[in-house]
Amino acid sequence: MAMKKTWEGRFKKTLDPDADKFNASISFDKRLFKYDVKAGMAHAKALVKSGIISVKESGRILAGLRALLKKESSIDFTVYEDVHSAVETELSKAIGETGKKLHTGRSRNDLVATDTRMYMMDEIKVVMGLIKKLMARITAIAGKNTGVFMPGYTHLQHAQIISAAHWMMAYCSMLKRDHDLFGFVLGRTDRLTIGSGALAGSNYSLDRALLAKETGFKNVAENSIDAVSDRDFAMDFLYASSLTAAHLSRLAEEIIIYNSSEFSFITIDDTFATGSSIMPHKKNPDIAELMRGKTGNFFGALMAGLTMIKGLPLAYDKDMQEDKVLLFARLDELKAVLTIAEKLLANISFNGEKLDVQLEDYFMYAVDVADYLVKKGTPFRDSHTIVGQMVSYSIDNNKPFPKFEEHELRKFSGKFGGDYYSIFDPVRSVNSKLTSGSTSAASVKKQIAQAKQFIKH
């Protein structure tokens, strides 16, 4: 049987059961329980400081709220409309009439925003920790594969030779940006809204600095109307989650491609692959495919959130109840995807022999050949044209670059000498890159060291 509503005094009839079920948020906002209790503790301290309740009353409320935290698992939340009414009613049941004084000077409008912000601040830190854990896995893999070489691609065609470590560290760079972005979102979420009331503020002189300190906020919302209607922090999280999901989807896509029979660059351990119900030989990269597939959920939630707040009149509207549906589902899924991505990478290995075969595409040395001529005084644009002609000749004569004889080389440029043949070495090629952030061994090792330093802090 549903409990009485905290707002039912004005009504002559009870809410239709279907409307009641449709209106209720307890099924998802009950996860805010301990934050609602914590906000209540802070509010009780502010009320006693303002002389609204006595020290004795405050003590009873605080003791009652602490007791509620211990009995959370035994509360029947299904009888309540939302987590706020659950806390208020359970408190009053436990300590009597004094419990009814806790809601003085506040509204569910400012309370839900505060609860959600507190919850998300804690959860964002968890997400940031998972991102760092995934970065640590990537740096570990990269550190073991600085001497493994593979094709680098543009337009999904062989471009230049890179190290497998350099490829991995590209994703580490993406994740670092994701970590930084969530740090930004954390800062935007850090804003106390209690004291804003329903929208106009409170009739009581509540110490908002005290409220902020007690609830863990560094900042206090400046405008009470904006405070109860602001869901930018939710949109920020949905956007950051979408971008992280997109990065993980790109990683998953390459794992899927590189695991295919056509590539076979990597092998996925049996513990992270599945089979076919009809084809006995199949070994499918289902985990990576789900990582890729779930990305649409994040994009959809972001669009749903933006649509939810579009055109909403100030201040609070019930539409905003849906923010938690979007936030909580994507939060749970993001943590799951980050966790499984780290485990998946721990169960992937590079196939050196298959990669070595790919390196026999000597056109990936074309830029190295062009730069060889540049170093001998040929303008780059001219050397580009010369090497392009060499590529055409190689295709027409089915003759790879290293097999060109000296008299053939002289047809293209008199600057070719015997040292031309030393170009076609993957170690030499990657280490010829001199800029920071490049695929050279020195650069990649520096990238790994910098990432490890970032992960530590």
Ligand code: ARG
Given for the second form:
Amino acid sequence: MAMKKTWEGRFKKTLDPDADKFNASISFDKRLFKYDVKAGMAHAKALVKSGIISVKESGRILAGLRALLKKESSIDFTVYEDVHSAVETELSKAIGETGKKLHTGRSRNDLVATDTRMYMMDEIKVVMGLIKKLMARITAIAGKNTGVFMPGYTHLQHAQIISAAHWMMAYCSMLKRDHDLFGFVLGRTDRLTIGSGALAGSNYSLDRALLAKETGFKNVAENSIDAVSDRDFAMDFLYASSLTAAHLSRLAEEIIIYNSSEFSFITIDDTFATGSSIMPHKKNPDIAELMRGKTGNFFGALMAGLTMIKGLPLAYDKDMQEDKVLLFARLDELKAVLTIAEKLLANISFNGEKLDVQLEDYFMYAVDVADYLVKKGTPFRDSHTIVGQMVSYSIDNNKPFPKFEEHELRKFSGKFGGDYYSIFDPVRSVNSKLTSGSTSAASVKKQIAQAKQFIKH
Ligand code: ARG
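Form predicted alone done, so how does the form predicted in complex with the named molecule look?
Entire complex below, previous chain first.
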């Protein structure tokens, strides 16, 4: 049986049951319960400060709201239209007439925005914690694999040799940006909207600084019309989660490729792989595939959110109720993907022998050979051409770079000497990268140290 509506005064008939169900948000906004109660407490304090309710009344409301918090699990939310009417009605049920005074000078329009922002601020902090946890895992893997070398790719073609640690730390850099972005989103979410009323402001001189302090906001929305119709914070979250999901999808894709029979660079532990119902030999990277596959859900939600606000007349429109459907589903899935990514990485190991076979593609030293000539005075453009000719010769004669005889080398350049042969060493190759951020051991160590420092704070 649905409860009486808080707004039913002017209606001669009750809402059609299907329309009622369609209109209700309780199934998803009940997760804002704690925040709605907290916003109610702040409001009661503002009401008493302005002399709108008595100290005794506010005491009763506060005690009633405190008691409500404890009985959340026993409330039958299904009978309510939304979390706001649930809190208000349950309060009145518990403390009687005084409970009906709580909604003085506020509207569900300013309340829902405040509740959602409070909830998202807490949850964004959780997301940021999970991002750091994943960064910590990546950093730990990198720390253990500074001596493992692998092909670095461009265009998915062998390019230059990198350390496995450097490859891993690329994802740490992405995630640091994601962390920064969520910090920015947190700042934009941090805005009190109560005190805006339905759209025009409140007829009571509510102390908004007090409301902000009590609800934990640093900022107060400056325009009441914008306050009740602004869902930018939701779009920001949907975008930030889309970008994080895209980063995790790139990681998932590389795990899938590197785990394939053709590459076999890595092995996924049995605990994070699945089998086939028909092919007995199969061991599939389903977890990584789902990490990749879920990315579209994030992009879709971002598009749905932008489409929701596009063209909405000011101020509040019910369309905006959908923000919570989008936000909550994305939040849950983002937390799930971040959590599983960390665990998946903990269950992956590098296959050194397979990687060593790849390192026998000596063309990955081509830049090092060109720079060898540069160091001996050849202009880079010329050395690039010379090494290009050597590549062509190598292919035609089926002879890898280190097998070139000195007399063959001198056909390409008189600058080649016996020290040429020491170029073909992965350790030397990575450590010959001198710029900060490069794949050299020193640079990777620094990246790891900086990431650890960032994760700590
Ligand atoms: N459930 C609504 C929402 O999430 C609360 C605000 C309702 N306001 C209104 N004017 N009907 O947006």
